[in-house]
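As structure tokens, one chain now follows by itself in the form predicted alone.
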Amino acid sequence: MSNVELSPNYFRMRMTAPQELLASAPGQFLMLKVTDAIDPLLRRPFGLFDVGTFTAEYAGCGAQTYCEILYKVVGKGTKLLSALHHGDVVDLLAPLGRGFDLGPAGEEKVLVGGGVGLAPLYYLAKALVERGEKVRLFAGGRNRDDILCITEFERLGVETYVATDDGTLGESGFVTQVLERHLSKGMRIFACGPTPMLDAVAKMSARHEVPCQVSMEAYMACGVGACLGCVMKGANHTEATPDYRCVCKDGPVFDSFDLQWS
């Protein structure tokens, strides 16, 4: 339906989709085939940024379903994806994986992400706002180009905080530094982004005794737990008693206390 560049190398794509996607949970993902050619062979995983309905421009079609993703051009697959335009046909598998547990009502919900890590957090923010929850967003990146769709969050009524490494937007420094100043008991954290950021957020949540869920990124080949190519170590992992978690099937969302961090 559309494929728009939001900032240098970051794109937002909207696609028509089967109505079954309306039952998807925030934090789930899809596997997208970027071309009919053999190279690149594997599908690419993308978090669901949004799912909803629209009225088709053709009379009598009724309400149709759409889904959206955010992605960054980093290699051959995403470069091919960025060349798609209105009317092109794509092949996707969705919804996949385990999404976020929204938690009990009444808690303050804190979302932490950056770059394309903001994708599943927007879908989550919509679900939380619909429940009448108070939601804050802490968005971080290297510079202003990595901060995406903040206006969309603000339109939902989400209180937003922004930090960039070089200070070109919001506060100067890491978003985890901003988060720690506002963190207190009675909150629940939902985070998605680079692993070093998730590592820092997980350790911070443990110090403050705040529940935390993290959406992990991994290279995936199948997306359904068959190839075991995206495993990571669980909290109880040792060489004598291996404890591996499959990101695509057991996740991508995990309780931060269930994983082994550096």
Given for the second form:
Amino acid sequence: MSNVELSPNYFRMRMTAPQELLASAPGQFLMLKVTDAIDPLLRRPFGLFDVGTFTAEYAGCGAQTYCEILYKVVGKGTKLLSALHHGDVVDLLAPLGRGFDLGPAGEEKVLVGGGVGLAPLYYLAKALVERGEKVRLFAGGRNRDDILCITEFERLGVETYVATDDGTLGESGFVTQVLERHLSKGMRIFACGPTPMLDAVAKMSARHEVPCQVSMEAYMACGVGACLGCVMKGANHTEATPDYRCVCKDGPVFDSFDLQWS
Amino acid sequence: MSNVELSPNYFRMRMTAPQELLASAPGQFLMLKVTDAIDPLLRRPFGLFDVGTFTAEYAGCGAQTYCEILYKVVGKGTKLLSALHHGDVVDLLAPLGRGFDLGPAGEEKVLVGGGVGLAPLYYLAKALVERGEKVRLFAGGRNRDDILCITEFERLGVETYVATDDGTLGESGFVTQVLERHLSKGMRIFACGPTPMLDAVAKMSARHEVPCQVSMEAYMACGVGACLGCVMKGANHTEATPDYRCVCKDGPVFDSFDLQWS
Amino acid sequence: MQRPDMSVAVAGIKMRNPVMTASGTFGYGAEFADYLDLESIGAMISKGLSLKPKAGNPTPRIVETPGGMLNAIGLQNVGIDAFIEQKLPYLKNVNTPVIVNLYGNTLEEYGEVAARLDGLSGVAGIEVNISCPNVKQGGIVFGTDPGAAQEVVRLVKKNTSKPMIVKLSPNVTDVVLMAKACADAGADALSLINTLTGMAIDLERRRPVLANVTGGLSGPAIKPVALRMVWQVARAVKLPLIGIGGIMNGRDALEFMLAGATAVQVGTASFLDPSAAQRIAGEMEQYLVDHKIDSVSSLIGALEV
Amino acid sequence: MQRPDMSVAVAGIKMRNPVMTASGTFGYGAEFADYLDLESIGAMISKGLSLKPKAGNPTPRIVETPGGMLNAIGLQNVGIDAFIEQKLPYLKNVNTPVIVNLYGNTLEEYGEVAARLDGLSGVAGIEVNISCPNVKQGGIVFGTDPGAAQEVVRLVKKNTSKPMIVKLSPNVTDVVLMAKACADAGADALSLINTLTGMAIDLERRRPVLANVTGGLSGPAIKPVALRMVWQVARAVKLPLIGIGGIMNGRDALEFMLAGATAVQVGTASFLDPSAAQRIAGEMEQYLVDHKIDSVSSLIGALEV
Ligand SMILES: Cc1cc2nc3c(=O)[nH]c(=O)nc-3n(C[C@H](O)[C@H](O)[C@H](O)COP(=O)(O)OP(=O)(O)OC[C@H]3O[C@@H](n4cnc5c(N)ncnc54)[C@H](O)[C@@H]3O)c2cc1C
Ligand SMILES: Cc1cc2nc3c(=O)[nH]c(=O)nc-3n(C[C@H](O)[C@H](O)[C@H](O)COP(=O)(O)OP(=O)(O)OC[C@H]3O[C@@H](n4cnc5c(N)ncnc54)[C@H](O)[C@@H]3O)c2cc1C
Ligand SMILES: Cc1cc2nc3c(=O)[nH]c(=O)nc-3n(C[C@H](O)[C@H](O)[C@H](O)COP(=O)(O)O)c2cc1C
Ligand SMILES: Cc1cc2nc3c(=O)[nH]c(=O)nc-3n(C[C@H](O)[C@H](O)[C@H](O)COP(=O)(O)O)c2cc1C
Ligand code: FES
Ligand code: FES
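Now the other one: the form predicted in complex with the partner chain, given that the block above is the form predicted alone.
Time for the whole complex; same chain goes first.
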């Protein structure tokens, strides 16, 4: 594996992975067991940032599938993860969940990422560019340290727009404000980031009548739809007629219309 | 720190330590917190194998005290310990307990170590040799992999005798049999190793009227005499008149007469 | 050497090995088919089912704690009818006993759910979860009151001809008293333990982490309590016991058998490793091979005290 | 900003901060003088003392469990007289309240130990450990029976003019019931929780690890149960509470205060880090500074539910 710090507290980790991951969809995620010990006990979920193959020459021992994650250190699991290095082994469960529906060709694709929410959008951008789609990325964060891998997106040919709360990179303000200026019918939104941002994007997409998919986060235990710990309220959820969706199994990517927003 | 495997499952670890450790006595021990996490939760006790000072030139930044331990991988704590390497930091509590009483000068000093029980005897041998004493070491183990650092003892000028159960190094049989052939009045025994060995040595020393100190092991939680978890029966212990001794505080080194043997 | 005999039977339910999957931690079974061979484990226990579908609690529902986790799923389930229609047909094709975990919001519901299952092929037995508040008796939990537990057990017994396992709560002063009460009321086997009630607090938000405030503690943290309770009950009650609580590997499982369990259930471990139940059965067998033990049942209650 | 006010008072015992050391985990205090400043902590609680010296249980007495440890020390102690003669004089010179934890092998002994301490200078208060078996009532534990607990509390109350803290056992169906019983019987404060009864098994030897078979579970593993019980009792009983169970750092301690505790006790943490109590008090203060909170007492029971 490799594990590099991209900006303070943000890391990009590449690990060898089973070949089946090549069949994964952007938006799917994996769960890592950070330690063999019981602390932390549960696996930690991360979006697939990229999946690919080392050539036999590069890998030195037959072609080798790898996957990458982009993560932020927020607690003890990610702290431990950040200390791993070449030669360490980490146990991964993947691919999990339902990824993005790329939608029909021809529409303009708009990716909206907040902070580490960029992670699954890179894998998505690659898939879209491969199909020859026009892709724009709107990336937001609190400050410039939260804006990651923009060059990588640009290298794919993605047009990028950046906004930071404090204006230390790109426009000053919320990325949703930038997005709103560029939004028009015929586009399709793919968003990942903090819930308040997704909430704003979902509402905006409704106003603009633009289809929108969001990738959600929730506390997870199993990642396979068994524990019912990660559920979210579906659009029609009421106390009397509850409608819970599993983020791990029915998501993490949902059509924004299928969920209940604030 | 440095951490090298001496023979299968036996490691020698050197770590920088507070200067106070220079005032420690052979036979004292330290307790290591193997991980910041809660698994394993408790500290693990290890005898001081050596304590010394790197010169300012060697350390590169002022003289630096270090200590060493010699340990065997037996469970999860020692397993984790064995994975540490240069640059890692481990939290140590030392020196703890009561060490060996070196006794009057002039007597011949006899060290008896079983397997990793050799650990505290090296520090002891150094102290004795420094005082100009004649020192012999009797080292036993199941097979040759259990016999460690004999060269280091010989370099100090210690006369060494080795026995292994399977005869793969030194004499075949128990080290106590070898010891018995060499034992005579005017000697003083210092023993560390598995309890059955210590039991045999204690009885032999009584028969030969040779003073004998033994370094004991017990499950420990606090290491400072507070939890009363590590106690052992004193010589006069009975159900009616109980006499428990703390291995961590009253020991780990005891006069063999002060303990109750099988 | 021959392969050791791993089979055990609990209240007439024959299993190829003692490893069952604990209710609520294995979905309805199918969720795990990609990760392990469902025909490699002893038995599967369904998510807890009630008469009507149940929405469960608001979120957050789970949180990690030191060496364990709290859950307040709130018994979300599809209801007994949907289970029978949608989930059971799949399970019938799996050659592994299926045990239905059930509960009622009232005493009567317990009886109705049991009746609904009686005679159904593909259901090898039922496990009655008595850790639910009895709404009518002011919220007292059936599983913490011997009298209330007996009522539930008697009623279910009347409504079923299937082997009936009663699952005990650890949140009691005297688990032996509860075990005896359930035994007297007609339980064919006892499983223990369910989760310990606990709580986690979000210091920054000054709120409980779980929307439900309290939740059930599971995982390695509770293993010592579970082992103790299995041992206590094994000495006092003749029924076969199923040990549950923090079992992560084959050694843990065998410890429960020494304490007196005929079989074990694997819960939280399946979240860390979806193939845990199969792996644990394999580790148990390997232990027997390594120690030249012919049959796993020879270990039941073999603790020397 | 000024330094936050860390002081609290429990039943009239004034402390510079809310961090006390838990009984049985801090020896008689002097053992830790090399590792922390005894005058930096809120209060010290002695090892549990009885009328006569007590030998305690055979060994092994302790074993590590996932995220915790079991102990079966068996209340080994020097006895109340030796404590007064040999340990108290040292403690009197330390400017930190000393609270004596006591227990009796019989009801009467509780009263006698309390009487022996009454009027002694240097003893700021007593903590009554009711988690002991009542030999006369067939081994039922005082702390799990409301009636028996009340008898103990009433008798001790009669024999002391010192602030009396009663320490509750978590091994009960309804901790609130026990808390109310003790409050009614005259407790001035309640501390909770003592250890959860558990067990560990040595698979190879097919024996319990502890010579005593069962032991008391402490450490991070039990924190969720402890928090839940503190919260439950805080809502039901007016007395000041002292939160105990798995507190490893300042954040843990503050969570207990949000749940309703006026002070906390640090137990197992002192084994991992002999200066834990001082460190935890420091971490609490730092949290207050970082969050611009003037006084730690403003957090007591501040959980929003
Ligand atoms: C489907 C999915 C995909 C994700 N993808 C990424 C990603 O690509 N990159 C990335 O950096 N992070 C991602 N996350 C969030 C990531 O899982 C959490 O940051 C991580 O689990 C925190 O672990 P920890 O031990 O460091 O923190 P903890 O000490 O457990 O907690 C620290 C904080 O993290 C939050 N947290 C803990 N567990 C989760 C969880 N399961 N989900 C959300 N928040 C949690 C808690 O609310 C807490 O405030 C994703 C989460 C989900 C559900
Ligand atoms: C005073 C003292 C000095 C010691 N010096 C050394 C030394 O110099 N080198 C060395 O290799 N070992 C030494 N030991 C033993 C060492 O502490 C244990 O091997 C170690 O704690 C095992 O930890 P673990 O996590 O790897 O094993 P665990 O997984 O905890 O247990 C594995 C086995 O180790 C035994 N064990 C666990 N904890 C202890 C303990 N506290 N004391 C004794 N046995 C234990 C258990 O009985 C178990 O069978 C010493 C022990 C004591 C009490
Ligand atoms: C997420 C979750 C859901 C659970 N749901 C149920 C349930 O529906 N019915 C039941 O009887 N027990 C339920 N349990 C309890 C488990 O079956 C088991 O008794 C408990 O988790 C202890 O075992 P473990 O430590 O191996 O997880 C649930 C446990 C968890 C963690
Ligand atoms: C080794 C040990 C000895 C203990 N002895 C006593 C005691 O004598 N009296 C008592 O009331 N509690 C005793 N306890 C319980 C602790 O005071 C405390 O209630 C419990 O350990 C939970 O706190 P913790 O998780 O912080 O350790 C003891 C605990 C341990 C670990
Ligand atoms: S994490 Fe278990 S159901 Fe989603
Ligand atoms: S280890 Fe605690 S008293 Fe010795």
